[in-house]
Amino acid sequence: MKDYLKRDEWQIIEEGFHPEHNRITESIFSLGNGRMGQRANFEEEYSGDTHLGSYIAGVYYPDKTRVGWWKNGYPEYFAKVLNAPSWIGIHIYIDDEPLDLAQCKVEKFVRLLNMKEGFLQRSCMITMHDGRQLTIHSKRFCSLSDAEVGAIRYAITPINFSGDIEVMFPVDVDVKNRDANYDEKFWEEITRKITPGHVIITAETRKTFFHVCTAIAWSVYQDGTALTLKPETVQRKKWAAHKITFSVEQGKETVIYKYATVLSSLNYPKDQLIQFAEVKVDGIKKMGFELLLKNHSQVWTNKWLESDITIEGDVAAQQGIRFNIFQLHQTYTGDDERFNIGPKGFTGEKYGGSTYWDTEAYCLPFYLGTAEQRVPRNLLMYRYKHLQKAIENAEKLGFKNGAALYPMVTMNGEECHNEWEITFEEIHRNGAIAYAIYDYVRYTGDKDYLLEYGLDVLIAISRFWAQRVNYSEDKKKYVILGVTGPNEYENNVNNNWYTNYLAKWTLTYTLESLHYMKDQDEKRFAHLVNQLHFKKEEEQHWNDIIANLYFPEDEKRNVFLQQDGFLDKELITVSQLSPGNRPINQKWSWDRILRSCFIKQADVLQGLYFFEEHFDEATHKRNFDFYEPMTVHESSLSPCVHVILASKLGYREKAYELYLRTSRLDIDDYNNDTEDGCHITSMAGTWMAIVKGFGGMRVKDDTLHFNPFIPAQWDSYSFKVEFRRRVIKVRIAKGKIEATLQSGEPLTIVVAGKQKKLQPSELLSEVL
């Protein structure tokens, strides 16, 4: 854990410069708006340890898969989230000496992420090599009101000198990914246009041929008056800048503004990008920084009204949940169904791809509860539109008859993950997508989606499961061999309980949905059955699998087993590990990890979370008590699930401990990996930890249920949920729960087992 960031309810604050943690801070203080994003790199040149990163949604590079040997079915490429052309540079020179925080003496330093209004701010005092001192105050944002816009306000004040300062405003296309094979670069410059008012460069990705046009403009003010400056042009390969020189006076502030627009061929004709960019950057310069910021901050105000969670009495917990919600909104807005939620968002490049099973298992509930119904629906439509690609992915592995295997990692529906134990074996992702359809329909009541789109996906996934099982003569049961569950510390196992349960449940839910369609719309049912060649024999086979699928259990302990052979491991607890062995994924060999009992994230417990109502509380307790002590939580997705289960079981201190871990995972760098980027998808799990865990929210029989408790460390907490076109605010304090229907028609809810009617604007208060 790191503990260098100040705790504050609405801000992340670094007081004092910590160059040894700079990559971590760059991740945490990242900005984004759903279409573009930027790590918290300095505007000036910086020769210290840094991970430069600008990113654009949907733009990627299919890097050739690198493996020691090739296997049939391997993806041809690994899709890299591309480090894109950089627009933020404001390079300062004083008598030809660059202002570089790694070379200067940093006397004072504060870096601040304002989550309430959505901007990054920095103040510092610097002493140059020759003793000259100056202060810098910078503020920047990626606009949520116009997702193609970024802006910077950069103020310089000389403390003990007057003289000339040189400034360069570059557009830098000469960038590379941190994980590029052989350090190759993925961008080629196509065109540039430089006028006294602009620097505009269009770059093209190799192989995928995306075009990205970056245009910048600038202005300089002293005493509130714009300076009239004639820029010089500085040009290099894949790099161009305006250079200006002006005089500064001791004690007086000079304010520099830099405006940028980033357009891509995803949204504009390639041959018109420069024209659109030129008009756009002119327009935002005329609007000015303050108006752009005002419009941007107003969008944040609206987002916080919809989704804020307040916690009284615990600043660390409050900061944690707001940071998680902030990053989620920066990553995905739901405005474009072509986009999804990458595991690092706009904060880093690790993992590649834009879509994992994380979206369905962890992110969907957040958007169900905090956004208009179209937003979570778009997440499901993203998968529906990739159904044919999922069928092709399965065909490459030998599956037939319209069976679909959704990719573990994808940009466009094709599998692009190149680790065999994940690409070929982590097939539980198929079940998570099926579960998401069920979760969405249960929460929204939108059964039209099930009939129009969902069933096509469910049938294709069920056909995969029906072909992936095989019948064991030894066990007289169907089995699923050679898989990896969510717990990636066990690879190539047989009969992973969670995977098997998902397979059985998916087959069951698909058949139930088919029968529902037949009852509701026999014509549509007949058309679907005819179109997909679904025969009675197929249904009979599925029912046979449902009735006879094998599940490993330990009869002595009366728990479900992670997989066959789990009890052959040495069963020891995490508490028996010395701190020097943690995290084991950075301390141990892979061989040692695979032979250990230690769990990266829940398998059995993930299944119990999904299918809570299928098992009694005693079953939950036995399995939680058996597995949680062996769980190292080295997956970011692990703690939140344990919070929900611990809350249900009354393990309140354990729930609170794991809540802090999930909510502050990146802020405190629990797993020593925040420098690679923040764990965006697990942040949605933090929201679930409060709403489903502490708040005890469930949907049962089309009704919202709340069975809450309050952690001992808190005075109160509150959240809002959108449910079937209503907005309900819930507040839990010590000994009571309050609920208010803020919009929508009257609603019946269940609170601690009691049925209550919510009327608009009336306060419901119940003793707990």
Given for the second form:
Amino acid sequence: MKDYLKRDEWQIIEEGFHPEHNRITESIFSLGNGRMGQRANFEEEYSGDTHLGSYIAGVYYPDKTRVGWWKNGYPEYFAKVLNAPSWIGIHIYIDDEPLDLAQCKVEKFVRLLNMKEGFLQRSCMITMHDGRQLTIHSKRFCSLSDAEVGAIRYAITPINFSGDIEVMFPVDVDVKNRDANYDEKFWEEITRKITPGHVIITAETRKTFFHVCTAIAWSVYQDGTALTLKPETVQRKKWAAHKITFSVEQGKETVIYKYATVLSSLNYPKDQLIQFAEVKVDGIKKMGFELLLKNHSQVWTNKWLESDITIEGDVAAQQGIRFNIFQLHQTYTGDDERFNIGPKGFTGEKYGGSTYWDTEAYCLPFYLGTAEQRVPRNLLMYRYKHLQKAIENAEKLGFKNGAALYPMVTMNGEECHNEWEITFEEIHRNGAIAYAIYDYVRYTGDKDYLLEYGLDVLIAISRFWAQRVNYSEDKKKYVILGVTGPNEYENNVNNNWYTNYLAKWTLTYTLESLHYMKDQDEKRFAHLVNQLHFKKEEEQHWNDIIANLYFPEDEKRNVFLQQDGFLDKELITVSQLSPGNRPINQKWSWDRILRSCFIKQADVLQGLYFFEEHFDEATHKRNFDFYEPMTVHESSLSPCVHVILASKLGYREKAYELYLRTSRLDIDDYNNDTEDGCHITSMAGTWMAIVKGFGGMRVKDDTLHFNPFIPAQWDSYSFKVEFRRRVIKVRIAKGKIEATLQSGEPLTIVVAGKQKKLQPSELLSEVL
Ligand code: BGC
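Structure of the form predicted together with beta-D-glucopyranose, please, following the form predicted alone?
To see the whole picture, the full complex is given below, headed by that same chain.
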């Protein structure tokens, strides 16, 4: 755990330069706008430890899979979000000495992420080798009001000298991925256009042939007046820059602006990219930095109005939740059905920017609660559109009759993971995709979605489960063999309780939904069963599986067992491990991890969280008490689920401890891996930890329920939820809950077990 960043309600602050943590800071202070983003790299050249990273949603490369022993069924490639052309460079030279924070003496340094208005800021005072001193103040953002735009304000003031400064404004397409399988570079330059006003380069990705056009323009001001400067052009392979020289006077500030636009062939015809980029970059330069920033900040103001969570009395907790919400908005805006939510967003390369089950199991509730219905619906449509590919994925593995296996890792619907036993055998992801349909319909009441799109997906997934089980003569039960559950610290196990439960539930829900369709619209039902060749015998087979699927249980302790044989392990608790052993995934051999009882992330407990209402409280308690002490939470997706269960069970201190862990996972670098990027998908879990955990929010029978408590450390907390065309604000203080209907029709809610009517502009206040 690290503790070098200052606590503040609206900002993340690095005071004093910490080059030893630079990669971590670069991840945490990343910027994004749903379409593009970048790590918090410096504008100047930096020869110290850094991971340069800029990314563009949907622009990827299928890197050929690299393995020792090829197995049938292996995906051909592992998709990678591409480290994309960089527009942020402002390279400074004084008497040919580059301004490089790794080489100069950094006297003062503050790096700051302003979450309220959405920009990255840095102030430093520097002494160069020859004793010249200067200050720099930079501010940068990726615009949320125009997702193709980024801008930088960069001010320099010489402290003890006057003289010439040379500045370069590069566009750099000579970038590479750290995670390239064969150390290749993935970009080829197509064309460049350099005029006195701009530098523009179009580059193409290998294999996928995306075109990305990056155009920059700049201006320089002294005493509020723009300098008229004639740039020289510096050109290298896959790199071009304008170079200017101007005089600076001791004590006087020079302000440099750099404007950029990034356009891609996802949205423009390839042959017109340059024209569009040129017009666009001229337009934004004319608008100027302050207006661009104002428009961008206005979008943030609106986003915070809709989705802020306030916490009084606990700055660390407040900073944590705001950071999580901030990064989620930077990653996904829901405007484009083609995009999804990579586990690292625009903050790093790990997980290749691909879509995982994280979206359905963790992110969907955040968007259900904070965005218009079209946003979570878009997330479901993404999978609906990949259904045919999921059927093909299953066919490649020998499944038939329209059975679908959704990929564990995907960019375009094809499976593209790079680990066999761990990732590939996590077939539970198929269940999460079915569960998301249920979760969406339960929350929104949009049953049309179920009839129009959802059922096709459910039937295909159910067909997969029905073929994936086999009948064990020994057990006289159906079993599911050779899987990996959510707990990736066990591979290739039999009868993972969670997976089996999801399989049974999916079959049941699909049949219920089919019957619902039959009741609603007989003709439509007939058409669907006819089109999908769904026969009575298939339904009978599913019912037989539902009635006879095997679940491992421990009768003595009366708990569900994570998988067959779990009790053969030496059952010890995490508290018995000395701190030097953790995180075990960095300290232990894989062999030792696999045979230990330690659990990476919620597994049986994930099932209890999904299907809470299927089990009584005593069952929740027994299983939580058994599994929580063995859980190391080395997946970011784990603590949030435990917060929700701990809150329900009244384990308030545990819930609070795990809340801090999930919300400050990256800020405090709990798992020692933030340098790879932030854990974006688990950030939605942090939102759930407050709203579903502490706030006890549930939807039952079309009604919102709240069963809240307040952590002892807090004075109050509040959040807003969108629910069926209404916005409800909920505030919980010591001993009371307040709710107001901020927009929409009156609504009945259930607060701590009592039904209450919410009327517009009336404050509902209840003693807890
Ligand atoms: C987790 C998976 C998750 C993946 C991407 C892994 O560490 O174990 O459940 O899908 O990260 O976030």
